[in-house]
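Below sits a lone chain in structure tokens, taken as the form predicted on its own.
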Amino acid sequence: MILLVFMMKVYSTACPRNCYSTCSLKVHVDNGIITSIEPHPHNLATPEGPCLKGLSYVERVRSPDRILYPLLRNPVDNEFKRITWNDTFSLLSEKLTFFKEEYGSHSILFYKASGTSGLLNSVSLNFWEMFGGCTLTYGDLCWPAGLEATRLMLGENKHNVPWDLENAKLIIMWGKNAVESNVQEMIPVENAIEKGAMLIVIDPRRTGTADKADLLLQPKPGTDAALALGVARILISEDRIDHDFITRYVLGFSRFRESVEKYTPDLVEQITGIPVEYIHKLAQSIGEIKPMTIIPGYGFQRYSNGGQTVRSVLSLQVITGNIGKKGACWHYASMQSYIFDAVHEPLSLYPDKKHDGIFRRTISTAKLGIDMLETGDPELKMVWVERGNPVTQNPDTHNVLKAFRKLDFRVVIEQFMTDTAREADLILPAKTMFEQSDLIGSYWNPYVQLKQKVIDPPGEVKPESEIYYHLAKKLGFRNEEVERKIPAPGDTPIENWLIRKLEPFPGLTLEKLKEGPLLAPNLEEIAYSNLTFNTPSGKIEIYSEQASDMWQVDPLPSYNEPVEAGSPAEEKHDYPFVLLTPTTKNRIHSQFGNLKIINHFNSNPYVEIAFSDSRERKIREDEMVRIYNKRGEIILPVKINHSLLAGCLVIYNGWWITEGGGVNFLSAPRETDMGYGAAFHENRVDIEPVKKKKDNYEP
């Protein structure tokens, strides 16, 4: 027993998946393996700890279907065998050297997403400057549109302290449900509903947060903005909104009053088929009660109309004055623990206009197969992937995968077998969060952490610094170059250079982020608190001539209808429903869903439809059913669920195509009217009952 207990070691990290919470995590480790993952109460935006996710990274980290070592497939028999690290390094270097000269560097497309979280992602850019360039993308599948809208509002993201919630007197959550996809800030939000509280749900579907508010409206999907705009009409009509705010601190309200007064209740029920004595109700609390906080989800900004919608949302926070003050907050995105970041999003996501010759070229990442396959001179002839899962996730799989298929050789990192890494000719083992050391912001949290290192890797596995380390030495750059870009391998070389990123930070050291996570240096626990907005007029602009120059939108919010809602009657007749594709608790999209723990509560994807359509169309429970469109379909078992808004289905998405799911089979290739982000929420598609189960994978 005194031996069990000596070599028992617990080590403070973070969890750097891509979610809001950012969990910090006490990591218990035992002769070398995880026991077991507590919460951590330095935290205090997690202090429950993590979710069913967190807790299956002890089942994760060692699993038997994890990737342990390179894999290059076989032409011969197309199966993957495993080859040493010398062999892999000598190829790469092959291929690299090869097609530089043979096409010129920019004929390898670089593809990075964000499934992991760090400061040493950075140092893939630097080997790949050190090539001599490559083709990027631009732009993001998640959020970019709204915190492009914010941005043009605001001046910045950011927002109040997640705790700060408990002082909102009135909270609405606006295509959020966040107790599935941000379970930890259910904790200041229920102490803010046992405080007195209202809260309020604006979403198609009746969700676990909907259950907990005292008013679900349930808008047809893309139509926010025009409820939003009549909203704000009825405020103003009944003098429900701050003058003294308004005049001093935003600009544009005069034109704004004028542009609204289209939006009648009337014209606003017919659009979003929310009736009218609900939208004055909604109304009437915004109006009546203060402080208010409207946290918004990134689904509604996903459409190409997003962007817009985002700043209409927005313009109710703005003209009730509920803006700097405790309780009161526009809780989309904050930027203040990303102190490492010289530019942050969006603006990091735009593409460069002043080519440097290094990164000449960069396609779009929510038309990513169109784009592959239309790029030429030189054309694409091999990818490189890490972070993501670009065949499951990005929209358009049909075009993807022809465009990866295209390809002379591809390159993956991966941890698991994903979609993307079977159209791999060489896979390469990835770290997890546990096997390096990183430092990690968040999007909601206002904590720097350290992502601390507890275990060695398994097999050979190599963190990916270390790969592009021993690659670049492969391709004999020069050693001070290597060294000054990529940190050399080992824990001492790794944690030297996270010093030097904390030396312009006096307050952070790496010995105080090894006990827990600190609070980001200037943090502004209430933002906009001294009322000053990086804009170009120095106020809030509900009048953008920002957003008309750069995007081409009217500079006022405005409601456009989606392309695909808006597509042409005999098209509605077709497609007929509305595909939604949210996350679910047991995924952050396409990951976890292959761990046992996780099947266990969440084992095969599925189709939700709205009762009263189940009647119409005749289709049973559990049926086997297809869902089409022009562009493809999947085959899956059907939910009947009785509080669904009728025109829409729900598919949730990440599920694997060798899992039986897909989504994106179905989704376009369209970009958000600003941000470039990727409006594949947009989908128009059809059912129908089939007999006997599809297999929609080609391997």
The other form holds:
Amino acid sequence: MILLVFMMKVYSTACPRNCYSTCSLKVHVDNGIITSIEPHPHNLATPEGPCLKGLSYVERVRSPDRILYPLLRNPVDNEFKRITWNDTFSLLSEKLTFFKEEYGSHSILFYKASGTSGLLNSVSLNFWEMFGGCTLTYGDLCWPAGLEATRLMLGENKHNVPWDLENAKLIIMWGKNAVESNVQEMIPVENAIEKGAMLIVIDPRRTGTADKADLLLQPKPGTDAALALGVARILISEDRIDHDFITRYVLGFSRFRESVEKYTPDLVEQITGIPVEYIHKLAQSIGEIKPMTIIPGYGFQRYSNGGQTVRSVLSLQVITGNIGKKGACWHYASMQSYIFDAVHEPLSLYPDKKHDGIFRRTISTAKLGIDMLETGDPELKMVWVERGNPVTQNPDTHNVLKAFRKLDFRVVIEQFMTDTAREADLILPAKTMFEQSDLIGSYWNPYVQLKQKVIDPPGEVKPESEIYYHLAKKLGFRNEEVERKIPAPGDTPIENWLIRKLEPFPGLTLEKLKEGPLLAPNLEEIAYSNLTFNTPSGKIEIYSEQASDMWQVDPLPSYNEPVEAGSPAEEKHDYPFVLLTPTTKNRIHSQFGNLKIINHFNSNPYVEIAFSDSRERKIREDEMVRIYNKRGEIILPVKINHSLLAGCLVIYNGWWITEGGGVNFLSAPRETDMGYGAAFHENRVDIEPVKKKKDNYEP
Amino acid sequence: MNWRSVYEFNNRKHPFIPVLFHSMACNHCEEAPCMTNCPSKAFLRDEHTNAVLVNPDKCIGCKYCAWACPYDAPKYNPKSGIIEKCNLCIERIRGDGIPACARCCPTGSLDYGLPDEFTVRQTITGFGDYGLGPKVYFADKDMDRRMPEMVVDDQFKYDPAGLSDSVEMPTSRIDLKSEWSLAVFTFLVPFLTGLFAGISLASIIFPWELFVAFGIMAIFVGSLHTGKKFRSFRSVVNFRNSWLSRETLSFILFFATAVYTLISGSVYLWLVITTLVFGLLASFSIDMVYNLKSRTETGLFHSSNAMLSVLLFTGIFLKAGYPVVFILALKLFLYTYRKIRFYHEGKDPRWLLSIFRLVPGMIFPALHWLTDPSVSWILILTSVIAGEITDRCEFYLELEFKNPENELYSYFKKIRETA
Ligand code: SF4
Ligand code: SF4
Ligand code: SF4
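Can you return the structure of this protein in the form predicted in complex with its partner chain rather than the form predicted on its own?
Okay, now the whole complex, with that chain kicking things off.
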């Protein structure tokens, strides 16, 4: 017994998923095996611990499906065969040298996504830089339109600490379903409700969060800007705005006032489908209840008008003076813990303006498939994918697949046989978060955290930094440059590398971080409390010349009819439904769904349809249906939802194609109006029962 | 196996009613009916924590505790053939931790401690008060019936009467397919008792070998119901508390004395009477086994009540016309009354089956006994047997015990009635 206790060790670490929460965790390790994951109470934003995904790491690390060795596809029978690292490095160096010499280094596409966060991810770019460059992608699938919108208006992206939500008297979850996507946020939200706050949810779905709310408004997808501007008009005309705040800190208010004149309640009802009475109700709450925090989600900015929509909603926060105070906050994203980045997103996502650098060529993340296909001089010949699953997750799957299959050589670093790994020629086994230490920040909580190494990688797994190190040596890069730019294999070089990153921050040491999360230096618990704004004018720019210069949009927030969603114009009639592809609680996009424990709770993808639509279409619960448009189709069982806004279909994103999912067969390769995001939440589709039986439906 | 279940109510999200979740495991009740009723004394109470635990080496997998518990806490594991349930993570508590569910709930919705550390109440929508002293308390927040005000667009012609479209009636976990062995057993016990009375008191000619075969069949089929058949002898050990133990024990005693009497050709009346008393006791126990507090229907006044059936069969074998007619009339009354009640409550009265049960099962034999004694006795016996079996099968089709799903559904029914 004593011996057992002795061998059992508890480590502090943090979850590096692309998830708001970025929970701190305590990992129990017994003899090299992770036995349990428990909460880490030092993180005030996640005091009660991780979600089910976090708990499922116990399985994920030791899953029998994990890829533990380099695998090479045998072109004869298309099966993957295990090969040694030696052969792997020889093959890679041969391929890389060949493509570089034959077509130039830009015939190689390096594609990375947000599968795991950490400073060591930057090592990959150091490698490709030494290699002489390669083609990169610009933009991002996640959040750039909203980031850019916020940056244009407020100057930067930061918000109050999560626990400040308790101080709000009005909380509006605008398109966010925290119950599923950020469950720990519900702790301060429920505390606020208990203290008498009002919660309003704006979402076409009646989500779990909506069921905690006082009011649910269900606008037609893509029309939120009209709703916000209509509310702004009411607030202004009823004089429920903060004149003092506006005069001192806001640029362009009078032009804004004129521009919202046209959003009369009747027009807004017509556009959004929300009755005039409820538009007034929303305006009344916003005008009367202070302090107010709006928590916008990321879904509604993945529309062709996403950036302008976010600016419109943000303007409500501004004209009511709900900025820089306790409980008053624009809760979109906070970069306060990203202390190591010289340039923050969204700016770091933009394509390099100079076209002569080492990475002189970038292609669009949102249009990955067609861009890969259309890129010439040199054409793409090889892809290297890490931390991502573009075949499942990027828009326009047909073209992404086509582009992948057109290449001569595909390398994928993965933990599991994802849809992308299946397309590879060479799969390199990827580490998990427990197998190499790294530093991470969070876009929701204000902590800098050490994602600590707690076990050795199993099988022959090598962290990416080691792969690059060996490959760089194999390729004969200058030794001294390699040593400078890529940490050598082993725990000590990694720790030294991290210690060097921490040097500018005397309060943060590796030793302290090993104990638990540390608040970011210079943290503003209440963001903008000093009321200075990093915009060209130094004020909150409700009127932004930058917006029109950079993105050719109205300098003022405006409602622009979305390309596909919105009110159906002529050619949209072919596909009468708007497809919503939200995230769900038990997966982060395409991660986790392959685990047994997750499957136990969510085992099959399905599509949801509104009750009235199901009657009209004579579609019955659990029937197989085809959801299709001109880009593709998927076939799924259907569930009837009695509170979903009619005209919408819902499929959770992230289901693998091999699991019967693959929503992106239906999505369009389209960029958002600003920030180079992907407007892939905006897709029209139609639905029909798979087998057209005789009309024997009786409601 | 999941020891903790999260019951979701209104998962299709009917716009007029809230979506509710109930996360429930064992409540480690003060008056634990699972423990009292377990025939094999497989339950014990942990001294240190008062947790209610199952000893896997003693459990015979009869699932009786799952019927007795209104919170659906004991979970039958078909792989191991025994019951498993929440054990309050006693190893963690001993190692000064708290239960894993409370530790890991990411929103802090589950907590562990002494009730006076929290502001609590004992009831919540869907959590019935059965007077068992459950050791679970609810935070005194008014969140359970919260639902948002929302625009229910009547352009969709939402039909409020069609509420049942959206809320599924929970399906019963007990049905004839899984319980057929019990139906056979509980039919055979009164039948054999009546038969024995006939053989020993009215000199009915019946080969004792066949009687033995029927008895062995009853025991064998009865044990089919348990998950651990080779251990099912344990089902008698809790005769002090459990009617299930008493049922098994009294039947075995009945069978043993009956076989002895028949084989030895004994003429002692006291032996015959003792045997019949055991038989009656076995049937009475059957009725009591199903008379659990957690049952949704009251068990005793049922037309397939085993005591009535004993009397019926005894009457038939003793060829006592008027008592038989009287009992058949009583059964007829109970049966029709139940069906009419079902009809009014919106349950399926199974009309076709009812006609079968009524006409050949009760009306035909009664009328014939009264009007036309020339009708063959065997024909009457056969039609009574057919009617009894039908009724017993219906008994299992209707059998249902309270559980959180039912409890939530009855909340919904209340809403519907007021809508
Ligand atoms: S996925 Fe998100 S909520 Fe779950 S453990 Fe990781 S950071 Fe926390
Ligand atoms: S909850 Fe059920 S199983 Fe647990 S003690 Fe109470 S009656 Fe027994
Ligand atoms: S013997 Fe029966 S009542 Fe006792 S624990 Fe096992 S299944 Fe439950």
